[in-house]
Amino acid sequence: MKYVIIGSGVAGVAAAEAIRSQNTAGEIVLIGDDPHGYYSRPGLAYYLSSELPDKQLFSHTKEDFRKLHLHRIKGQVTQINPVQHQIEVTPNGRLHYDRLLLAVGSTAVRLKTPGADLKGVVKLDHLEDARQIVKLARKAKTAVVIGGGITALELVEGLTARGVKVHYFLRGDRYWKNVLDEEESRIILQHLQDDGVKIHLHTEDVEILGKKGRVVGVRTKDGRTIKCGMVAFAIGIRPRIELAQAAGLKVDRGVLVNRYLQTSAKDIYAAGDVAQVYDPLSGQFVLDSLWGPAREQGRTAGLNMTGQQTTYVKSAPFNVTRLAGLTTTIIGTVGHGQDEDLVGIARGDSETWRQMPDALIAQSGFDVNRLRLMIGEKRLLGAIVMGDQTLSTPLQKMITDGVDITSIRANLLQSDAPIADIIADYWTEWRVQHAS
């Protein structure tokens, strides 16, 4: 039997260690165009903010990878034929498979405006646009950041850690408005505030300036000019949907797959950010771009390339990430509705975060501790925890496993309510009641 996994991410090496686990024999086929193989994507914002070193964004050593006996390839796939299992790789030919999985992931949404291709225009799509932003940032003074979502800031912690003066550029009223409320994204921009970031609200770039080749500022719509030596855009992110599209399956925003990750055509599997998944909280097939769903897809995957059948079952989204240097966990439905800095979804992010159903909230906190709850009718749907983390990992499993919240439901709606105590007890108490 021969695996052909196209994809060196996360949700690639995780179906090949899970294919491995259940078949020792087979020959498994590891193919990536990253020159850099299998690295940490979330651990590039450290890097940039030069709290992690380059080399602790590998997490797999030679020897990991040699005892899972892969042929790594690194190239580019070309075309797929699902009729003869056959695949098209540059440099390397033609090669056959039993088994294929597309996890080829997604890439950045790019800048339309005129000046995008000037030398200083960056991305952080993976970790050599990390490493071309930290060798331009030790020359540039001042840059300017445009987009939306956990990159956007991603991108303006980095760039103000390695002392760039950075002008954000919002085109609304706010932060991350589909996922955010007015009260966090507050907090977030008064921390960037603090930090010596300049916030520039309701504007957009409408030319980026250049000189012999190089970015010497940017033009806004009303007639501003903001002069800096870098631009760095995060605008969303586009599943890498074109491979599976020339071979006819059948894809939406992304590769569609059933329960199974198994696409429309026969011995083909998806996983990762390239892979469109039902989600049973919304009923709806929807996108992730979170490392934890990644990599369960990819073993899911690979256990099913086996012929071990295994059900892919989306839990609700959580995320641990940093916005503004404050810890922030964003579980399940939290927001609805569009954001005009970003182009579908963005890196870190997922869809469902932003089908919220009918809920009434319950909120508190302050500027560095506020937590905000979705309720239902008899469980949570959604949670952001900002700053103080006790309850991060409890409403993660209240919400994952839809505990009844019945009879604390009417506390949590009272006015100036103690929401994190009657939670902290509660989850005390269910435990308890529990106990295997």
Given for the second form:
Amino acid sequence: MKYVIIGSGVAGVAAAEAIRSQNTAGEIVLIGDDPHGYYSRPGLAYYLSSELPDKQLFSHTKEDFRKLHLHRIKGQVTQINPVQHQIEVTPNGRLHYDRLLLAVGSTAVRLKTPGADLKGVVKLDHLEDARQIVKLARKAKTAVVIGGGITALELVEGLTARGVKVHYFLRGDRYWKNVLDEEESRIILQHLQDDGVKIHLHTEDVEILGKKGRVVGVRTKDGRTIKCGMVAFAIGIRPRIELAQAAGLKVDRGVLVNRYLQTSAKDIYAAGDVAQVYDPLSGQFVLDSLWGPAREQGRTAGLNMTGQQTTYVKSAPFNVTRLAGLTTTIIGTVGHGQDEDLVGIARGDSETWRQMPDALIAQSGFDVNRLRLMIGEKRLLGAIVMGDQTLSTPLQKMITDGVDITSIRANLLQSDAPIADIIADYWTEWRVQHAS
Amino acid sequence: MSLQQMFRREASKRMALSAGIVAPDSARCVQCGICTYNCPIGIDVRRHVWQEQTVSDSHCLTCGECITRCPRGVLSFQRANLEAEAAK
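If the one shown is the form predicted on its own, what is the structure of the form predicted together with its partner chain?
Entire complex below, previous chain first.
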């Protein structure tokens, strides 16, 4: 049996480990086009902020891969032929597969602004991008950051930590408005300002100005010119569906998969950012760009490629991240609508977060520690925990497991209710009652 | 090192262990490696988290550095079962 995995990110590596755990004899080929292979992509934020050296991002050693008996190829897959079970790889040529996994991830949506091809205009997709940013930050005194979501803030904070004066452009009146509420946005922007970031609300880039092929500034729609030595953008990501699409697989925003993570083509599976999976919470097929689900999908797809029938059940998506230095956990459904700073979702993001159903909201805290709960009929549908993370894990479990909150619902909805205390007490009690 | 000092060191380690062993919530981890990078004695904490295991390394000082440094709240102290540890 020959297993071919396209993509060397976490979904691909998790799949390879799962296949090997079941099938010791089969051949596993892992093909990736990232020159650096497998590393922690979310960890790039900590490399940018100088909390980690880049070599620390590599969790697996050569010995780890040797033990998996992987045939690793650095190359570009240019074509899939589902009927003949073959792929074309540059520079290796034609390869046969018995089972194929698409784990090719996503790519940054490019900036269309005139001048976006100038030297000094950067994104944050890969380690190579991060290294380029670090190099530019050594010389640039000023940078403009354009975009929304987590990646944009990683850029803002990373550059600020490296001593670059950052101008952060937002098209609307606040940050990440289809996930965060007004107060949460305000807290984050205030923190950024305190760190010396210049926030430009209602600001749109219309031209990136250059001199001798290099960025020297950005012209805005209202006619201002901000001088800068670099421009970093994070306006969203797109799953890399082109290969699947050309091969005739069913695609929507991502590659559509069933509950076994099989695509519409026989013996081809998809996992990670590229896969559009069924979400029981919303009843829709959705995209995530989250490490945890990508690993879990890779593992499930890998097991199923060996002949198992393991169902992937998407749980409430969550991410723990730092927004302007404030640790923030986002769980379940918390917002809705569009954000003009993003095209679709960004990295570290989930479409599910924006599918807020009819829910009542309870919130507390105003400055650093803030808690917002989305309260359904019988269970919590979502939460945002900012600052103090004591309730982060309990809420993650309560929302994921659909813990019945009927007995505390009325208390949570009272005005000025101490919702953190109510949740903490209830969780302690619930755990005692459900201790095995 | 005197016998008394050795005894004290062992006693304080036992006390720390009785307070806890470092345990992961692997679903939160993104394998960034900040835990491993900051471990004062070089334990590859990240690897334990990937394998969904507690940091069972007998050299672990339970100093809590990895817990404090992790930006995602992956790690916490869990009460250790000393009898089971001793039986190993």
